[in-house]
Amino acid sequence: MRINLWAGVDAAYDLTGALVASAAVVWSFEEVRVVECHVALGATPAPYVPGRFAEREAAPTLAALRAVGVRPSVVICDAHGRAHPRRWGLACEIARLTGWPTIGCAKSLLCGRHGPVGPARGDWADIELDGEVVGRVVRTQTNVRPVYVSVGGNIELDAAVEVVLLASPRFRLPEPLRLAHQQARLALTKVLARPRVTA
C-alpha cells in the first residue's frame, strides 16, 4: 500500500478532566518529517462513559483535523474502531465525519478475545468478538507490548495493519500517533502553566 502522508490524532486532559487538548500531526513517510501540526483546546464536551469514548473526543479531534491543510492518506487514532462493544469506536466516528481512511490503534484491549501473539515485530493475532474478527493485536516492536488495531472506515484490516507497522519503525506506537500524543500533552502543559489573572 503506497502512502504519502498520514495523520495521527490523540487527546490529553487536565487532572479534573474538564479541559482537553486534541492534536493532529501530519507526517510525511517519504520525507520522514512533520508536515503539519494543529492543536485544538477547549472544555471537554462530555463526561467519561465507558464504551462511549467517541462522544467525549470526536468533537475536539475533528476540530484539530479541520485545521489540517492537506488531505492525509490515512488517519491513525489513539482509540478503537470496530474492535468495540458497539462496533463503533472513535476511529469509526472520525471516518464518518471526514470520509477519510481511518484506523484505530489502541494501547489496550476493550473487548473480544485473541490468541497468543509471537514476540517478533510483525507478529499478530485476530481479535474476535461474538465469532466475528473485529481487529488484530499487532506486535510493532520485538519483545514490546503489542497494540490493538481495528478499522475505523474506508480501509481494509490487512491494510490497516500494514500502515501501523510501516508507521512504527522504532517505537511501539506509530510515529504520527506518538507525536500527536506529545503535542497534546505539551499544549495542555503550556495552558496550565499560564498565570491566572485575578480581579
Given for the second form:
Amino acid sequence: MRINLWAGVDAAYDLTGALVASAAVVWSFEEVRVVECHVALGATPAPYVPGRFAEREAAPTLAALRAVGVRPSVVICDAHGRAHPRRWGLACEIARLTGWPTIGCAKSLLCGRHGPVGPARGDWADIELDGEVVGRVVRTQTNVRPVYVSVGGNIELDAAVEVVLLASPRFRLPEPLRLAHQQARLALTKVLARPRVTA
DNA sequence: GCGACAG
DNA sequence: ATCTTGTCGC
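Can you switch from the form predicted alone and show the form predicted in complex with the DNA instead?
Starting with the chain above, the whole complex follows.
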C-alpha cells in the first residue's frame, strides 16, 4: 500500500509579533493520524508586508521542517504559491528550500481574479492573473467559504487541488494545516506562560 | 496618483 | 496574525 504523507505548516505569533512559533505536522492519509509534529520557536525575522510574506515565515517554517524525519508526499502551506504578484509566494520559497512538492492553500485572495464558484464541496474556478491561470478557488465544504489553491513547486495544479480536497474531509482547511495551526499556538502558549513560584 | 494587500 | 464567550445552525 502506498502511504500518502501530507505535511502542513503554519505559524503563530505573540501579542507584539516579536516571537514566532512555526509548526510542521506530518499527516498519514491512510492511517488517519499524525505521524510527526515539530515546532520551532524564534524571533520574527521581518514585519508582515503583503507580497513579502516569505521574508517573514520562510526561515521559521524551514526550521520546523528540518526536524521532519520523513520525506512528505507534499507540504501544504497556509499561504499562496504562484497566485502571487511576482509568481513567488511563500509556498514557492518552501519548495525551493526543501526540494519537496508544496501547495499554497490560502484563506483569502492576494491578487488575480476569478469567476463565481458553485456552492457544493468540490466546486471551483480558476484564478487568473494577466491572462494566466495561477491557481484555483476551491470549495472544500458545501456552503462554506472557499480556499485559494496554487502551486508552490514540484506538483501540478490538478494534483494540488486533489490533495486539498482529500485532506479536507470535514472542515474548510486541510487537516494537516489545522493541526499545524493548533500546535503552533499551543507551543507559543506554553512558552509565554509565566510559571508561578509556589512553596 | 489612488486603492488593494497571503498571515 | 492577535485580543475573545457564547451562541446559532447543519
